[in-house]
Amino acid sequence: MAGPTELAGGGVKETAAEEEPRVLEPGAAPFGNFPHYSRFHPPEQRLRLLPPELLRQLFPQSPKNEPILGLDVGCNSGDLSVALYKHFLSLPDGETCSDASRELRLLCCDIDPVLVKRAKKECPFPDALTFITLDFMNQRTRKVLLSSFLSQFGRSVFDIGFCMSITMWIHLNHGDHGLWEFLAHLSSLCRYLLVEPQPWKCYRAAARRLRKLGLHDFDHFHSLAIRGDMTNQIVQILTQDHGMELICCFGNTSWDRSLLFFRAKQTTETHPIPESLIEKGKEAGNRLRFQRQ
(Lines of atoms letter the chains of each structure in order from A and count residues from 1; the text may use other names and numbers.)
(Lines give C-alpha, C1' and ligand atoms only; values in the text may rest on other atoms or scores of the structure.)
Protein backbone atom coordinates (compact mmCIF):
# COMPACT_ATOMS: atom_id res chain seq x y z
CA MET A 1 0.00 0.00 0.00
CA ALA A 2 1.35 3.38 -0.93
CA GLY A 3 1.76 5.69 2.02
CA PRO A 4 0.45 9.25 2.24
CA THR A 5 2.61 12.18 1.25
CA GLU A 6 3.10 14.55 4.19
CA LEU A 7 2.25 18.20 3.66
CA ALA A 8 3.32 21.31 5.50
CA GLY A 9 1.44 21.59 8.77
CA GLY A 10 1.13 17.83 9.21
CA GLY A 11 -1.58 17.11 6.67
CA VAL A 12 -1.46 14.33 4.11
CA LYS A 13 -2.04 14.04 0.38
CA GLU A 14 -3.46 10.81 -0.92
CA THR A 15 -1.44 9.24 -3.72
CA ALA A 16 -2.81 7.81 -6.94
CA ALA A 17 -2.08 4.28 -5.76
CA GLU A 18 -4.64 4.72 -3.02
CA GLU A 19 -7.39 4.93 -5.63
CA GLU A 20 -6.88 1.23 -6.43
CA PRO A 21 -9.09 -1.30 -4.64
CA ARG A 22 -7.35 -3.55 -2.15
CA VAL A 23 -8.02 -7.09 -1.03
CA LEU A 24 -6.14 -7.93 2.14
CA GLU A 25 -5.83 -11.44 3.49
CA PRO A 26 -6.99 -11.79 7.10
CA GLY A 27 -3.94 -10.90 9.16
CA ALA A 28 -2.27 -8.83 6.45
CA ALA A 29 -3.31 -5.67 8.26
CA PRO A 30 -0.51 -5.17 10.79
CA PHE A 31 -2.05 -1.96 12.19
CA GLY A 32 -5.56 -3.38 12.50
CA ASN A 33 -6.55 -1.64 9.27
CA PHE A 34 -8.88 -4.39 8.04
CA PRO A 35 -10.87 -3.28 4.97
CA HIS A 36 -14.22 -4.61 6.22
CA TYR A 37 -13.80 -4.63 9.98
CA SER A 38 -17.47 -4.06 10.80
CA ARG A 39 -18.49 -7.26 9.03
CA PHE A 40 -17.03 -9.43 11.79
CA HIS A 41 -17.32 -6.94 14.68
CA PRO A 42 -20.62 -5.13 13.98
CA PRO A 43 -21.20 -1.81 15.77
CA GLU A 44 -24.50 -3.02 17.20
CA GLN A 45 -22.68 -5.38 19.56
CA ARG A 46 -21.10 -2.39 21.30
CA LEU A 47 -24.08 -0.06 21.09
CA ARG A 48 -26.37 -2.47 22.94
CA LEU A 49 -24.10 -2.07 26.00
CA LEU A 50 -23.94 1.74 25.96
CA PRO A 51 -26.78 3.88 27.36
CA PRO A 52 -27.86 6.24 24.55
CA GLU A 53 -28.43 9.06 27.06
CA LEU A 54 -24.85 8.86 28.37
CA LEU A 55 -23.37 11.97 26.74
CA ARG A 56 -26.41 14.13 27.33
CA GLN A 57 -26.34 13.17 31.01
CA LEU A 58 -22.63 13.88 31.35
CA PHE A 59 -22.72 17.09 29.32
CA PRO A 60 -26.02 18.94 29.67
CA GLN A 61 -26.37 21.62 27.02
CA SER A 62 -24.43 24.73 27.95
CA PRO A 63 -25.92 28.25 27.70
CA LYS A 64 -23.51 28.89 24.82
CA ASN A 65 -24.81 25.84 22.93
CA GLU A 66 -21.30 24.45 22.67
CA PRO A 67 -21.12 20.98 21.11
CA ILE A 68 -19.74 17.93 22.86
CA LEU A 69 -16.36 17.16 21.28
CA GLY A 70 -15.32 13.54 20.77
CA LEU A 71 -12.13 11.89 19.50
CA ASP A 72 -12.33 8.46 17.83
CA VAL A 73 -8.86 6.93 17.49
CA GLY A 74 -8.51 4.13 14.96
CA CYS A 75 -11.84 4.78 13.26
CA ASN A 76 -11.19 2.40 10.32
CA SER A 77 -13.76 3.16 7.58
CA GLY A 78 -16.04 5.03 9.97
CA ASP A 79 -18.87 2.53 10.46
CA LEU A 80 -18.57 2.52 14.25
CA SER A 81 -17.99 6.30 14.36
CA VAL A 82 -21.26 6.93 12.52
CA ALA A 83 -23.07 4.35 14.66
CA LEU A 84 -21.85 5.96 17.90
CA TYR A 85 -22.93 9.38 16.67
CA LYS A 86 -26.43 8.17 15.81
CA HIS A 87 -26.71 6.15 19.03
CA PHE A 88 -25.80 8.96 21.42
CA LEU A 89 -28.10 11.43 19.65
CA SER A 90 -30.91 8.86 19.21
CA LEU A 91 -31.14 9.54 15.48
CA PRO A 92 -33.47 7.25 13.51
CA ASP A 93 -32.12 5.00 10.76
CA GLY A 94 -32.03 6.68 7.39
CA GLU A 95 -31.62 10.20 8.72
CA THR A 96 -28.77 11.87 6.88
CA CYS A 97 -29.04 15.51 7.86
CA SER A 98 -29.80 17.05 11.19
CA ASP A 99 -29.12 20.00 13.44
CA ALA A 100 -27.60 17.45 15.81
CA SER A 101 -24.12 18.51 14.69
CA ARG A 102 -24.62 21.43 17.06
CA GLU A 103 -24.73 18.93 19.92
CA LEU A 104 -21.91 16.50 19.07
CA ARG A 105 -18.84 16.79 16.86
CA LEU A 106 -16.45 13.89 16.33
CA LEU A 107 -12.88 13.96 15.06
CA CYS A 108 -12.16 10.47 13.72
CA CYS A 109 -8.63 9.40 12.79
CA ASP A 110 -6.97 6.33 11.32
CA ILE A 111 -3.49 5.48 10.08
CA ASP A 112 -4.81 4.08 6.77
CA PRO A 113 -5.58 6.78 4.14
CA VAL A 114 -7.63 4.36 2.03
CA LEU A 115 -9.98 3.64 4.92
CA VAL A 116 -10.21 7.33 5.77
CA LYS A 117 -11.09 8.16 2.18
CA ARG A 118 -13.89 5.58 2.25
CA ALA A 119 -15.15 6.99 5.57
CA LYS A 120 -15.31 10.51 4.12
CA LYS A 121 -17.14 9.30 1.03
CA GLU A 122 -19.76 7.25 2.87
CA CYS A 123 -20.34 9.40 5.96
CA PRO A 124 -23.98 10.59 6.13
CA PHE A 125 -23.09 13.39 8.60
CA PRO A 126 -20.17 15.30 7.04
CA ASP A 127 -20.92 18.42 9.08
CA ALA A 128 -20.57 16.53 12.35
CA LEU A 129 -17.90 13.88 11.70
CA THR A 130 -14.44 14.88 10.51
CA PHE A 131 -12.19 12.08 9.22
CA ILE A 132 -8.42 12.53 9.00
CA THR A 133 -5.43 10.33 8.23
CA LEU A 134 -3.21 10.32 11.31
CA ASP A 135 -0.55 8.10 12.84
CA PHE A 136 -1.48 8.88 16.43
CA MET A 137 2.03 7.96 17.60
CA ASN A 138 3.57 10.73 15.46
CA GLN A 139 3.77 13.46 18.09
CA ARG A 140 4.31 16.41 15.76
CA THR A 141 1.50 15.54 13.35
CA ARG A 142 -0.84 14.62 16.18
CA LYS A 143 -0.34 17.94 17.92
CA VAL A 144 -0.91 19.96 14.74
CA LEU A 145 -4.04 18.18 13.59
CA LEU A 146 -5.75 17.77 16.96
CA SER A 147 -4.97 21.31 18.07
CA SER A 148 -6.32 22.63 14.77
CA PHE A 149 -9.63 20.88 15.34
CA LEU A 150 -9.94 21.90 19.00
CA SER A 151 -9.09 25.52 18.29
CA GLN A 152 -12.17 25.81 16.07
CA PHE A 153 -14.23 25.51 19.26
CA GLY A 154 -11.91 27.37 21.61
CA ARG A 155 -11.07 24.14 23.46
CA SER A 156 -7.84 22.52 24.60
CA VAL A 157 -9.18 19.00 25.28
CA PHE A 158 -11.90 16.68 24.04
CA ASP A 159 -14.91 15.89 26.18
CA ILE A 160 -14.69 12.18 25.41
CA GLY A 161 -12.35 9.82 23.60
CA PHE A 162 -13.16 6.46 22.00
CA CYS A 163 -10.47 3.78 21.80
CA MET A 164 -12.19 0.70 20.44
CA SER A 165 -9.95 -2.36 19.94
CA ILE A 166 -6.88 -0.25 19.22
CA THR A 167 -4.59 -0.88 22.21
CA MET A 168 -3.26 -4.22 20.91
CA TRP A 169 -2.13 -2.74 17.59
CA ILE A 170 -0.31 0.10 19.34
CA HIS A 171 1.27 -2.39 21.73
CA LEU A 172 2.43 -4.82 19.02
CA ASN A 173 3.88 -2.09 16.81
CA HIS A 174 5.38 0.19 19.48
CA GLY A 175 6.10 -2.07 22.44
CA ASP A 176 5.41 -1.63 26.14
CA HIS A 177 6.61 1.97 26.24
CA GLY A 178 4.55 2.77 23.15
CA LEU A 179 1.38 1.47 24.82
CA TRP A 180 2.16 3.48 27.96
CA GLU A 181 2.75 6.63 25.90
CA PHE A 182 -0.39 6.08 23.84
CA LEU A 183 -2.54 5.89 26.96
CA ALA A 184 -0.73 8.92 28.39
CA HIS A 185 -1.58 10.96 25.28
CA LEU A 186 -5.21 9.87 25.33
CA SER A 187 -5.69 10.64 29.01
CA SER A 188 -4.17 14.10 28.59
CA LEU A 189 -6.45 14.87 25.64
CA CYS A 190 -9.81 13.67 26.97
CA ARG A 191 -11.99 14.32 30.03
CA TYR A 192 -13.62 10.89 29.61
CA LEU A 193 -12.41 7.75 27.86
CA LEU A 194 -14.25 4.70 26.55
CA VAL A 195 -11.69 1.93 26.01
CA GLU A 196 -12.17 -1.56 24.58
CA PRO A 197 -8.89 -3.47 25.12
CA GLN A 198 -8.13 -6.64 23.20
CA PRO A 199 -7.42 -9.69 25.43
CA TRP A 200 -4.06 -11.47 25.22
CA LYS A 201 -5.50 -14.30 23.13
CA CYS A 202 -5.99 -11.73 20.33
CA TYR A 203 -2.27 -10.92 20.41
CA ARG A 204 -1.43 -14.57 19.84
CA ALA A 205 -4.00 -14.84 17.07
CA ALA A 206 -2.65 -11.72 15.31
CA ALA A 207 0.92 -13.05 15.44
CA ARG A 208 -0.22 -16.46 14.20
CA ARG A 209 -2.02 -14.93 11.21
CA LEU A 210 1.13 -13.09 10.16
CA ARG A 211 3.21 -16.26 10.37
CA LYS A 212 0.69 -18.19 8.26
CA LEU A 213 1.06 -15.56 5.54
CA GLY A 214 4.85 -15.83 5.67
CA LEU A 215 5.20 -12.24 6.86
CA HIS A 216 7.58 -10.89 9.47
CA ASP A 217 6.41 -11.25 13.04
CA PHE A 218 5.54 -8.14 15.04
CA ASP A 219 8.80 -6.54 16.20
CA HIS A 220 7.79 -6.42 19.84
CA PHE A 221 5.57 -9.47 20.31
CA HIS A 222 8.13 -11.71 22.03
CA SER A 223 9.64 -8.94 24.16
CA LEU A 224 6.45 -7.56 25.67
CA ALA A 225 6.53 -7.50 29.47
CA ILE A 226 2.98 -6.13 29.70
CA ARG A 227 0.90 -9.22 28.98
CA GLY A 228 -1.68 -11.56 30.44
CA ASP A 229 -4.89 -9.91 31.67
CA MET A 230 -4.82 -6.92 29.35
CA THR A 231 -8.03 -5.44 30.73
CA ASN A 232 -6.40 -5.27 34.13
CA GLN A 233 -3.16 -3.95 32.65
CA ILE A 234 -4.94 -1.11 30.83
CA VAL A 235 -6.87 -0.19 33.96
CA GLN A 236 -3.70 -0.08 36.05
CA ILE A 237 -1.81 2.09 33.56
CA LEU A 238 -4.64 4.60 33.21
CA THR A 239 -5.51 4.79 36.91
CA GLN A 240 -2.10 4.47 38.54
CA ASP A 241 0.09 6.28 36.01
CA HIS A 242 -2.14 8.68 34.08
CA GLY A 243 -4.59 10.21 36.54
CA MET A 244 -7.78 8.52 35.35
CA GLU A 245 -10.41 6.76 37.44
CA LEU A 246 -12.47 3.82 36.31
CA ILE A 247 -16.15 4.76 36.54
CA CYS A 248 -17.62 1.50 35.29
CA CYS A 249 -17.46 -1.40 32.88
CA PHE A 250 -20.48 -1.40 30.58
CA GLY A 251 -20.11 -5.15 30.04
CA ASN A 252 -18.57 -7.44 27.44
CA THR A 253 -19.19 -7.73 23.71
CA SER A 254 -20.06 -11.07 22.11
CA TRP A 255 -16.37 -11.37 21.20
CA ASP A 256 -15.45 -11.05 24.90
CA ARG A 257 -14.03 -7.53 25.12
CA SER A 258 -14.84 -5.20 27.99
CA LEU A 259 -16.09 -1.65 27.48
CA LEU A 260 -14.30 0.39 30.17
CA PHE A 261 -15.33 3.95 30.99
CA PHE A 262 -12.82 6.31 32.63
CA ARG A 263 -12.85 9.89 33.87
CA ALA A 264 -9.88 12.21 34.34
CA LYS A 265 -9.49 12.84 38.07
CA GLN A 266 -8.77 16.52 37.51
CA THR A 267 -12.02 16.97 35.58
CA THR A 268 -14.08 19.73 37.18
CA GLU A 269 -17.58 18.34 37.51
CA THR A 270 -20.39 20.86 37.17
CA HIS A 271 -22.86 17.96 37.13
CA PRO A 272 -22.49 14.71 39.10
CA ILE A 273 -22.16 11.33 37.46
CA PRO A 274 -25.73 10.03 36.95
CA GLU A 275 -26.80 7.65 39.72
CA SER A 276 -27.99 5.12 37.14
CA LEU A 277 -24.50 5.02 35.68
CA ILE A 278 -22.92 4.55 39.10
CA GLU A 279 -25.28 1.64 39.82
CA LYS A 280 -24.50 0.10 36.44
CA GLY A 281 -20.82 0.44 37.27
CA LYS A 282 -21.29 -1.35 40.58
CA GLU A 283 -23.12 -4.21 38.90
CA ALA A 284 -20.48 -4.53 36.21
CA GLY A 285 -17.74 -4.29 38.81
CA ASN A 286 -19.04 -7.47 40.39
CA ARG A 287 -18.38 -9.24 37.10
CA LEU A 288 -15.06 -7.58 36.35
CA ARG A 289 -12.21 -8.81 38.53
CA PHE A 290 -8.97 -6.79 38.67
CA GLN A 291 -5.92 -8.39 40.23
CA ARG A 292 -3.78 -5.57 41.61
CA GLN A 293 -0.09 -6.16 41.31
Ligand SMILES: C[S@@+](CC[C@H](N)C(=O)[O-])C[C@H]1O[C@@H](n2cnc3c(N)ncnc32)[C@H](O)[C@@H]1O
The other form holds:
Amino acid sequence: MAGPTELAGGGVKETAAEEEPRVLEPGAAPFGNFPHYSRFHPPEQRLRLLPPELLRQLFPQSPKNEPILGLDVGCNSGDLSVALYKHFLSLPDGETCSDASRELRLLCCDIDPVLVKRAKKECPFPDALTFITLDFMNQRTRKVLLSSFLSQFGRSVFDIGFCMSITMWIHLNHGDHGLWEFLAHLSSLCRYLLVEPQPWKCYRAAARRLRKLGLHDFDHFHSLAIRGDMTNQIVQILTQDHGMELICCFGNTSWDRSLLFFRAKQTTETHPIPESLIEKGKEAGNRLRFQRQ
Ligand SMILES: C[S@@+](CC[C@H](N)C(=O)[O-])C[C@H]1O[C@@H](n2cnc3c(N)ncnc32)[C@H](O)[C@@H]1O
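Now that you have shown the form predicted alone, what about the form predicted together with this ligand?
Okay, now the whole complex, with that chain kicking things off.
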Protein backbone atom coordinates (compact mmCIF):
# COMPACT_ATOMS: atom_id res chain seq x y z
CA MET A 1 0.00 0.00 0.00
CA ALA A 2 1.35 3.41 -0.86
CA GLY A 3 2.38 5.61 1.98
CA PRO A 4 4.78 8.35 2.94
CA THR A 5 8.20 7.72 4.35
CA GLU A 6 9.29 10.22 6.95
CA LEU A 7 12.41 12.06 5.93
CA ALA A 8 15.20 13.00 8.31
CA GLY A 9 14.19 16.66 8.09
CA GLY A 10 10.67 15.91 9.22
CA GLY A 11 9.05 16.05 5.77
CA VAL A 12 7.37 13.18 4.04
CA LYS A 13 7.78 11.68 0.60
CA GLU A 14 5.40 9.35 -1.20
CA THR A 15 6.86 5.88 -1.49
CA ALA A 16 6.08 3.53 -4.35
CA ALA A 17 2.89 1.60 -3.77
CA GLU A 18 4.71 -1.57 -2.87
CA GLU A 19 7.16 -0.13 -0.37
CA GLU A 20 6.57 -0.46 3.33
CA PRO A 21 5.36 2.70 5.09
CA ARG A 22 7.35 1.56 8.13
CA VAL A 23 7.31 4.65 10.26
CA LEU A 24 3.57 5.12 10.33
CA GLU A 25 2.36 1.60 9.96
CA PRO A 26 2.20 -0.08 13.34
CA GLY A 27 1.05 -3.55 12.39
CA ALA A 28 -0.40 -5.87 9.86
CA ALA A 29 -3.95 -4.47 10.12
CA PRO A 30 -5.63 -7.50 8.48
CA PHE A 31 -8.77 -5.53 7.61
CA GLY A 32 -6.92 -2.39 6.54
CA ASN A 33 -7.75 -1.03 9.99
CA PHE A 34 -4.65 1.12 10.20
CA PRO A 35 -4.87 3.45 13.20
CA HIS A 36 -3.55 6.48 11.30
CA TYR A 37 -4.63 5.73 7.77
CA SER A 38 -5.34 9.33 6.83
CA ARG A 39 -1.76 10.30 7.69
CA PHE A 40 -0.44 8.26 4.80
CA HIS A 41 -3.49 8.61 2.52
CA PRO A 42 -4.75 12.12 3.24
CA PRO A 43 -8.38 12.89 2.30
CA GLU A 44 -7.33 15.99 0.33
CA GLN A 45 -5.81 13.86 -2.42
CA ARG A 46 -9.24 12.48 -3.18
CA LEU A 47 -11.28 15.58 -2.49
CA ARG A 48 -9.41 17.64 -5.03
CA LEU A 49 -10.74 15.29 -7.74
CA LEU A 50 -14.38 15.56 -6.62
CA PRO A 51 -16.57 18.52 -7.66
CA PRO A 52 -17.83 20.13 -4.44
CA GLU A 53 -21.20 20.85 -6.05
CA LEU A 54 -21.75 17.19 -7.00
CA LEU A 55 -24.36 16.27 -4.41
CA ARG A 56 -26.26 19.53 -4.61
CA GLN A 57 -26.45 19.11 -8.38
CA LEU A 58 -27.63 15.52 -8.21
CA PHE A 59 -30.05 16.12 -5.36
CA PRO A 60 -31.41 19.66 -5.40
CA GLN A 61 -33.28 20.45 -2.22
CA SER A 62 -36.56 18.60 -2.04
CA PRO A 63 -39.75 20.51 -1.19
CA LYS A 64 -40.00 18.41 1.98
CA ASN A 65 -36.47 19.43 2.97
CA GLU A 66 -35.33 15.82 3.15
CA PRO A 67 -31.61 15.41 3.73
CA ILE A 68 -29.31 13.62 1.29
CA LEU A 69 -28.38 10.31 2.90
CA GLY A 70 -24.86 8.92 2.48
CA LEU A 71 -23.25 5.66 3.58
CA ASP A 72 -19.48 5.51 4.15
CA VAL A 73 -18.32 1.89 4.33
CA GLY A 74 -14.97 1.33 6.01
CA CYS A 75 -14.75 4.82 7.50
CA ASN A 76 -11.67 4.08 9.65
CA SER A 77 -11.41 6.86 12.26
CA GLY A 78 -13.67 9.17 10.27
CA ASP A 79 -11.16 11.62 8.79
CA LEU A 80 -12.31 11.06 5.22
CA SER A 81 -16.00 10.98 6.27
CA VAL A 82 -15.70 14.40 7.90
CA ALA A 83 -13.69 15.75 4.97
CA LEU A 84 -16.31 14.52 2.47
CA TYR A 85 -19.07 16.11 4.52
CA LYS A 86 -17.31 19.47 4.60
CA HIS A 87 -16.33 19.26 0.94
CA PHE A 88 -19.83 18.58 -0.39
CA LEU A 89 -21.35 21.32 1.76
CA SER A 90 -18.46 23.70 1.07
CA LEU A 91 -18.02 24.33 4.79
CA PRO A 92 -15.04 26.50 5.66
CA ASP A 93 -12.14 25.03 7.65
CA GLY A 94 -12.57 25.40 11.38
CA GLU A 95 -16.36 25.19 11.27
CA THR A 96 -17.36 22.74 13.95
CA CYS A 97 -21.11 22.72 13.86
CA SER A 98 -23.69 23.83 11.41
CA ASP A 99 -27.32 23.35 10.70
CA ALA A 100 -26.23 21.73 7.45
CA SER A 101 -27.10 18.38 9.04
CA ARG A 102 -30.58 19.02 7.65
CA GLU A 103 -29.05 18.85 4.21
CA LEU A 104 -26.65 15.89 4.35
CA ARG A 105 -26.53 12.98 6.79
CA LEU A 106 -23.82 10.30 6.72
CA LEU A 107 -23.89 6.86 8.27
CA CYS A 108 -20.28 5.78 8.62
CA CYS A 109 -19.36 2.23 9.57
CA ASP A 110 -16.21 0.30 10.28
CA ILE A 111 -15.42 -3.20 11.50
CA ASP A 112 -12.92 -1.92 14.08
CA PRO A 113 -14.57 -0.64 17.30
CA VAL A 114 -11.46 1.24 18.44
CA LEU A 115 -11.42 3.29 15.25
CA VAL A 116 -15.15 3.95 15.51
CA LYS A 117 -14.77 5.10 19.10
CA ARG A 118 -12.12 7.57 18.01
CA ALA A 119 -14.25 8.74 15.09
CA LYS A 120 -17.17 9.46 17.44
CA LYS A 121 -14.97 11.27 19.91
CA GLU A 122 -13.30 13.50 17.33
CA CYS A 123 -16.20 14.21 14.98
CA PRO A 124 -16.92 17.97 14.76
CA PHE A 125 -20.41 17.32 13.30
CA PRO A 126 -22.03 14.77 15.63
CA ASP A 127 -25.54 15.71 14.49
CA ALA A 128 -24.77 14.98 10.88
CA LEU A 129 -22.38 12.03 11.00
CA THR A 130 -23.32 8.80 12.75
CA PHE A 131 -20.51 6.32 13.39
CA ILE A 132 -21.25 2.67 14.06
CA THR A 133 -19.22 -0.49 14.46
CA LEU A 134 -20.36 -2.89 11.79
CA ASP A 135 -18.84 -5.77 9.89
CA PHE A 136 -20.47 -4.95 6.58
CA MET A 137 -20.19 -8.62 5.57
CA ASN A 138 -22.40 -9.69 8.46
CA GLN A 139 -25.74 -9.81 6.74
CA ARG A 140 -27.92 -9.86 9.84
CA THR A 141 -26.28 -7.00 11.72
CA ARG A 142 -25.98 -4.98 8.54
CA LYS A 143 -29.67 -5.26 7.83
CA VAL A 144 -30.67 -4.28 11.37
CA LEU A 145 -28.32 -1.30 11.69
CA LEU A 146 -28.77 0.13 8.22
CA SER A 147 -32.56 -0.24 8.25
CA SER A 148 -32.74 1.40 11.64
CA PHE A 149 -30.83 4.43 10.31
CA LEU A 150 -32.81 4.66 7.06
CA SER A 151 -36.17 4.28 8.77
CA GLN A 152 -35.55 7.46 10.80
CA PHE A 153 -35.90 9.26 7.48
CA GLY A 154 -38.64 7.07 6.06
CA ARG A 155 -36.25 5.82 3.39
CA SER A 156 -35.19 2.38 2.17
CA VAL A 157 -31.97 3.26 0.32
CA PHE A 158 -29.08 5.69 0.60
CA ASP A 159 -28.68 8.41 -1.99
CA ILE A 160 -24.96 7.80 -2.23
CA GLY A 161 -22.46 5.23 -0.96
CA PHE A 162 -18.76 5.86 -0.44
CA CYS A 163 -16.56 2.81 -0.82
CA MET A 164 -13.07 4.18 -0.47
CA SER A 165 -10.03 1.91 -0.30
CA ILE A 166 -11.91 -1.02 1.15
CA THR A 167 -12.57 -3.40 -1.77
CA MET A 168 -9.16 -5.09 -1.41
CA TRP A 169 -9.71 -5.87 2.26
CA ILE A 170 -13.10 -7.40 1.58
CA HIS A 171 -11.61 -9.37 -1.31
CA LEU A 172 -8.61 -10.68 0.66
CA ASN A 173 -10.69 -11.65 3.67
CA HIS A 174 -13.80 -12.99 1.90
CA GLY A 175 -12.57 -14.12 -1.50
CA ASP A 176 -14.07 -13.57 -4.95
CA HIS A 177 -17.56 -14.40 -3.82
CA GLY A 178 -17.25 -12.01 -0.88
CA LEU A 179 -16.21 -9.14 -3.14
CA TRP A 180 -19.06 -9.91 -5.53
CA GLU A 181 -21.57 -9.99 -2.66
CA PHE A 182 -20.16 -6.83 -1.11
CA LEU A 183 -20.69 -4.96 -4.38
CA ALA A 184 -24.15 -6.51 -4.74
CA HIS A 185 -25.20 -5.24 -1.30
CA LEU A 186 -23.85 -1.78 -1.95
CA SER A 187 -25.62 -1.59 -5.32
CA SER A 188 -28.91 -2.58 -3.80
CA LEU A 189 -28.49 -0.07 -0.97
CA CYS A 190 -27.34 3.05 -2.83
CA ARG A 191 -28.63 5.08 -5.78
CA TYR A 192 -25.14 6.36 -6.52
CA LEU A 193 -21.79 4.85 -5.60
CA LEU A 194 -18.32 6.34 -5.41
CA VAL A 195 -15.74 3.56 -5.44
CA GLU A 196 -11.97 3.80 -5.02
CA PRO A 197 -10.60 0.29 -5.68
CA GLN A 198 -7.08 -0.67 -4.68
CA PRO A 199 -4.94 -1.84 -7.61
CA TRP A 200 -3.53 -5.39 -7.68
CA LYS A 201 -0.04 -4.29 -6.61
CA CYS A 202 -1.54 -3.34 -3.23
CA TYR A 203 -2.75 -6.93 -2.78
CA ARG A 204 0.76 -8.25 -3.22
CA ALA A 205 2.11 -5.62 -0.83
CA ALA A 206 -0.52 -6.48 1.81
CA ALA A 207 0.23 -10.21 1.55
CA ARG A 208 3.97 -9.59 1.74
CA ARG A 209 3.52 -7.41 4.82
CA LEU A 210 1.76 -10.25 6.63
CA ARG A 211 4.47 -12.72 5.65
CA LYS A 212 7.19 -10.38 6.88
CA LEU A 213 5.43 -10.15 10.22
CA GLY A 214 5.37 -13.94 10.38
CA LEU A 215 1.57 -14.03 10.29
CA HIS A 216 -0.74 -16.30 8.31
CA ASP A 217 -1.36 -15.37 4.70
CA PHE A 218 -4.78 -14.04 3.80
CA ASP A 219 -7.07 -17.06 3.39
CA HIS A 220 -7.96 -16.23 -0.18
CA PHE A 221 -4.95 -14.45 -1.67
CA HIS A 222 -3.64 -17.35 -3.77
CA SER A 223 -7.02 -18.55 -4.98
CA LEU A 224 -8.47 -15.27 -6.20
CA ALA A 225 -9.68 -15.55 -9.80
CA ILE A 226 -10.70 -11.90 -9.90
CA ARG A 227 -7.28 -10.27 -10.23
CA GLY A 228 -5.18 -8.05 -12.46
CA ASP A 229 -6.78 -4.76 -13.45
CA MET A 230 -8.98 -4.30 -10.39
CA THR A 231 -10.53 -1.09 -11.65
CA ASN A 232 -11.90 -2.84 -14.71
CA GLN A 233 -12.86 -5.91 -12.71
CA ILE A 234 -14.96 -3.82 -10.35
CA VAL A 235 -16.51 -1.85 -13.21
CA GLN A 236 -17.43 -5.18 -14.82
CA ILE A 237 -19.05 -6.61 -11.71
CA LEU A 238 -21.03 -3.47 -10.92
CA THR A 239 -22.21 -2.78 -14.46
CA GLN A 240 -22.79 -6.31 -15.77
CA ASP A 241 -23.94 -8.13 -12.65
CA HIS A 242 -25.37 -5.51 -10.30
CA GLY A 243 -27.35 -3.08 -12.45
CA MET A 244 -25.09 -0.05 -12.06
CA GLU A 245 -23.80 2.19 -14.82
CA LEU A 246 -20.49 4.00 -14.78
CA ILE A 247 -21.11 7.73 -15.00
CA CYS A 248 -17.52 8.85 -14.85
CA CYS A 249 -14.05 8.39 -13.45
CA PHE A 250 -13.11 11.51 -11.54
CA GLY A 251 -9.42 10.77 -12.09
CA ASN A 252 -6.58 9.04 -10.33
CA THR A 253 -4.96 9.83 -7.04
CA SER A 254 -1.21 10.17 -6.80
CA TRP A 255 -1.07 6.62 -5.45
CA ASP A 256 -2.72 5.26 -8.59
CA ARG A 257 -6.30 4.69 -7.45
CA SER A 258 -9.26 5.65 -9.62
CA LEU A 259 -12.34 7.38 -8.28
CA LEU A 260 -15.24 5.71 -10.07
CA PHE A 261 -18.75 7.08 -9.96
CA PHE A 262 -21.74 4.82 -10.63
CA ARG A 263 -25.50 5.17 -10.70
CA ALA A 264 -28.12 2.47 -10.21
CA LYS A 265 -29.81 1.95 -13.58
CA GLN A 266 -33.26 1.77 -12.07
CA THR A 267 -32.84 5.11 -10.30
CA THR A 268 -35.73 7.28 -11.35
CA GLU A 269 -33.89 10.37 -12.40
CA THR A 270 -35.74 13.51 -11.54
CA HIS A 271 -32.74 15.68 -12.26
CA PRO A 272 -30.42 15.17 -15.21
CA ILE A 273 -26.76 14.24 -14.69
CA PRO A 274 -24.71 17.45 -15.12
CA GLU A 275 -23.13 17.81 -18.60
CA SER A 276 -19.64 18.05 -17.10
CA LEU A 277 -20.02 14.58 -15.56
CA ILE A 278 -21.30 13.11 -18.80
CA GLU A 279 -18.18 14.43 -20.54
CA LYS A 280 -15.99 12.92 -17.84
CA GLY A 281 -17.90 9.65 -18.26
CA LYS A 282 -17.13 9.56 -21.97
CA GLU A 283 -13.44 10.08 -21.24
CA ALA A 284 -13.52 7.30 -18.64
CA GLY A 285 -15.27 4.97 -21.08
CA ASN A 286 -12.44 5.56 -23.53
CA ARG A 287 -9.79 4.91 -20.96
CA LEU A 288 -11.26 1.86 -19.22
CA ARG A 289 -11.66 -1.27 -21.28
CA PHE A 290 -14.64 -3.22 -20.01
CA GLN A 291 -13.64 -6.79 -20.61
CA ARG A 292 -13.82 -9.79 -18.35
CA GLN A 293 -10.31 -11.04 -17.60
C1 LIG B 1 -7.74 1.30 4.17
S2 LIG B 1 -8.99 1.82 5.24
C3 LIG B 1 -9.83 3.08 4.31
C4 LIG B 1 -10.37 4.16 5.20
C5 LIG B 1 -11.16 5.25 4.48
N6 LIG B 1 -12.29 4.71 3.77
C7 LIG B 1 -10.28 5.99 3.52
O8 LIG B 1 -10.27 5.71 2.32
O9 LIG B 1 -9.54 6.89 4.00
C10 LIG B 1 -10.13 0.47 5.11
C11 LIG B 1 -11.12 0.44 6.24
O12 LIG B 1 -12.11 -0.56 5.97
C13 LIG B 1 -12.46 -1.19 7.20
N14 LIG B 1 -13.05 -2.52 6.90
C15 LIG B 1 -12.44 -3.61 6.39
N16 LIG B 1 -13.30 -4.63 6.31
C17 LIG B 1 -14.50 -4.18 6.76
C18 LIG B 1 -15.77 -4.76 6.91
N19 LIG B 1 -16.00 -6.05 6.62
N20 LIG B 1 -16.78 -4.01 7.40
C21 LIG B 1 -16.57 -2.71 7.74
N22 LIG B 1 -15.37 -2.09 7.63
C23 LIG B 1 -14.34 -2.81 7.15
C24 LIG B 1 -11.14 -1.25 7.96
O25 LIG B 1 -11.29 -1.43 9.34
C26 LIG B 1 -10.50 0.07 7.57
O27 LIG B 1 -10.73 1.07 8.54
